[in-house]
Amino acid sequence: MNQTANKSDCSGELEASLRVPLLALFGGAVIWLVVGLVLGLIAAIKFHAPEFLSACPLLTYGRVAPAANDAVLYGFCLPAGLGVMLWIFARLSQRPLALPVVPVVAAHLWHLGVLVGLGGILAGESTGHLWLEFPRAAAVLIFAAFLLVALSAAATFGWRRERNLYPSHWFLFAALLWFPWIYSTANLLLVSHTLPRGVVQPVIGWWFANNLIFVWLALMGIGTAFYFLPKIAGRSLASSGYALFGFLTLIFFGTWCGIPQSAPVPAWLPAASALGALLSVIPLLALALVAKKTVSGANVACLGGPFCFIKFGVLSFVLSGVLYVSQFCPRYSLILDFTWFGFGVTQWQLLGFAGMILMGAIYEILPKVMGQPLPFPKLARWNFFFFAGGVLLFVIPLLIGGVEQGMQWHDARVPFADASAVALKFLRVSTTGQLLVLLGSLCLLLNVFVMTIQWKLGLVKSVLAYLTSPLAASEVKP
């Protein structure tokens, strides 16, 4: 009986140290979603409406689609995964978050830092390299605040009272350890005052993008996967073994990719990619079959929850990763390169895998947090199949498109033009994909809100039942 209550007092405790740094990091992450899919969907209309904005330098296409991305990807992905990361240690660890104050001061850094990076690619200071285009000075502090947040989920692990290691802190204190590596070696080396020279620039660019996109998402979004599976589903998670080996073979396979085959670098290097890409395939198939034996005769309702959340990520990773790496493939990338099929891989990789497996979570974490439901529980499932069937009608059509696009430029007899055009009718099926997914964005947006404001208008009654309650007689001074 004592150690339930004790059990149950270090749940409530565990809670209440991760309920401001949680609000932190996810509310932002959601305006930020909301942010980039709007700039997402003014870029998509300027191909069927070049007129469109024409006037407002700061939302030519080429400000706007960057910006988008990255306030998907720094906006949201990043700092929801931060947040989640925190959570899951501190229920594994079965202790409450090690210095609570530290993720919220990081995530105010990291919402100035997407702020500062979102203006100077809108206003010209991009630096021109993909998923680095956020300016020095932003890129500074992603990179204290992310270090920060890494530093209270290491104590946190570090301070644990249960000792086990479970599939879920592979993954997700590899990704701790995996973005500042890449993401300083980056900027350092494409940022700095002092630039390599020739094609080394485009190699350390496709490298950075690779890990970024198809390593340190999958780290993210598996280990959160590998965590909430099984719980939701009331069983162990299957195959550790096979866990284990999808796990190191991703992070050894997974970071030879990235180098399209058309690169004006050394064969060795497309090849090499082409080699890395083909084994990469392993640690998908691996990860795929521990999440469906998992999964697989599991009594659990999928009606829009956070359980279907995350098995349509999963699907989604697996899908996005075998289309990825088929990119890399000699035979397939002289059809695919150049096209709008890379595109709509990265969106899917983005929207459908992270971004799925991310709400899912945070719909399956507040109510725990808050301890309170949802306000708007029905929003919560259209918000599912708003995104889901959005992120479908997509990137679908993208990658149809890029296939089509691919193989009317490689006919002599179709003027250049006329395959540049063969895309459009597939764009315009793909913006009406995009507004059902900011459409979904907005029940997340309105849930998430709602339950802050709840939360202030609690603590700020509190407080005034504090200061307006009578002193009790032992408290009066005679």
Given for the second form:
Amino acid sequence: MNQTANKSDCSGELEASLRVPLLALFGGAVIWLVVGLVLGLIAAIKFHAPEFLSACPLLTYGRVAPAANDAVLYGFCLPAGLGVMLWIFARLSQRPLALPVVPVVAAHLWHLGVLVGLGGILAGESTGHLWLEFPRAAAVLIFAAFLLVALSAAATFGWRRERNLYPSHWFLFAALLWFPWIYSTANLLLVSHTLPRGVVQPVIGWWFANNLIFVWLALMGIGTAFYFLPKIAGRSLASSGYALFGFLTLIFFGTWCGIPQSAPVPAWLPAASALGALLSVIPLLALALVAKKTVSGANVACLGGPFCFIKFGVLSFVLSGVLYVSQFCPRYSLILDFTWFGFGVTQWQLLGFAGMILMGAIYEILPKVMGQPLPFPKLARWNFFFFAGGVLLFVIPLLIGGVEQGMQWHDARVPFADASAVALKFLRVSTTGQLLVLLGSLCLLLNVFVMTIQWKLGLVKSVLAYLTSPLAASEVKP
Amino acid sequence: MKTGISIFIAAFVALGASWCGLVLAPSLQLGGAKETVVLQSADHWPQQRTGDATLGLQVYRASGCAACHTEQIRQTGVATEVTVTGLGAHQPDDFGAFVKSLFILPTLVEYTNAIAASLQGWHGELPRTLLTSANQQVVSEMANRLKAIGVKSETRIVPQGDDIIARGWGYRQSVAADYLYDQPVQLGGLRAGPDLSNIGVRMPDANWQWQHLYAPKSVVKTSTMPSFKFLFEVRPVGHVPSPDALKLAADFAPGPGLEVVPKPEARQLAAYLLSLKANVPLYEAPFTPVTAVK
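Okay, that was the form predicted on its own. Show me the form predicted together with the partner chain next.
What follows is the entire complex, opening with the chain shown before.
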């Protein structure tokens, strides 16, 4: 189980095979992150000044808000997660990436899909189903791109030199299976000409959203964390027994959450979700324990580096997960449903958990794949502090404001507008947090893009050098 | 978990189980749902929308209204009310004394304070709700006692819950049958604005809806809703002003010589909003319509 000792001779070849695919996946992902956060900020400002950009139908709140969410989830979390997965699969398999051209094509298809999807939402072509707003054309592109990346990952896995399986493998391998299944089910049923009747639509939507945001992000994020935490701490993963237990309980119980307690559906559906949510506390605690035991006492200076990102991410996973499942408790749901609480939890999952772990992984991976240090290592640290502080400032007011709002709705003497005004106070603080998160993501954007440009300049230079000095051609590094 | 195939099987079984439970089973149970019948009536529910309202749902979807508005009413339970509708030969005072004399009944012990409070400051105005209870026995006991002394009363089923009682957004909980003809169903998950399940009952005037869409603050001062000006046309007044031109307060009017008329999208959206009604009792969500109490 020692993941730290698998440095091999083919390391250089391995990293080189991943360079172009990862740049394609990460580059677009980082742009979408910034786009998503800017759209989110526009949406938030509308609560403070409802007339802000209201004359433009493209930027009305109901379009900007889902576009912002989808840009972060489909634009950033998924492709960046796929890139990190490819790298981890290649590393754990001790071989270069199989079919390296395929993920490059996939990355372009993916980002084209997100572009079409976001354009569709802003143009009013949203499907109207939560987290599945992308119109059909975008969904087809994204689905095809995922299958292509999965093909390359599976081939790398199948032709692995190192035959041992690590805990990261379970999580990431399951994530490869999970997404095509849920995405195809949801899109075939909800984004087709003949929709299922009535409330079957939202039930499928909730099932999908839970499986993507709670389960898939957990599989991808924890799989990544269980690779990097031991690696950076210089030891092996604390307890693979607990990790296995956490993995199995996560996929068996977590996948049943998602149906809100107040949903106008037959009562057994929310009851099943309440039970699933209760049992989902088990994997949260088990996985937290594994991570805690792995990092505690590790003598690693963190200082805003990748280790910080990933530790913050795992902590966010556990806390946001506990809050997430608490929404399915019938007693709490009466207060929490329909308030800003749920929105806050989702943002914590997307940015605080998945986003943090992915950014940490990108900062760890990029210098290795590119064979050169980060251009602005200080900005990477600033990224952590901006993002961590920003996420907390963004999310915590929403959580408190949500509870407050729910309590006020319960009180017949408080008019609805007053209860909403209470929430507005909290929204003002959370908008400040969004601004910090955006600043953090700009640091990432700078690092990734300057690195890409340096590499491209290097390519041009080496070509020029080759042309001008044919004698030394054999000496020039590609 | 020593081989890839064992991970595959575990993930397949886990996701397959939830797919069967939360996708297949609801589709089988609800996928063939048909219209139901309104309680104590021959009317069918839900009714098909008009053409304009059907198109309006697409405007609602495209504008993302569901990002801020829900279309679902929650209910925590059902209570039954006993409402006095006629005192017969009795005077308010001796009726009050009679009711107080019932307080010794063991079934009513829990309710004495509530009943006393409902008679506080009462001078015989009718109808007057005397007792609210989820316990059917208590209610029928009270109704029988009133009947015995010749006082007319009605018992009404009143759904409970904040959405219905504290916020007054609906008559009963939303149920699966309400959404039969919605394509797509727009339940919504956040209430940055009020619930719209019954907006067609609460605000039945299309002109109000247009005015609210054009300039929310002109009709609801505290509104945080953005304006949907792009659904309207501002144009010079012709020889005859348009009958549909919005009657806006001076602060919101576009200026002299100009009028604001709704584009087709605004008409459709308002038609859809007016079609949003969940005001009939169903088998799975019973209530006594308010009109029954005269």
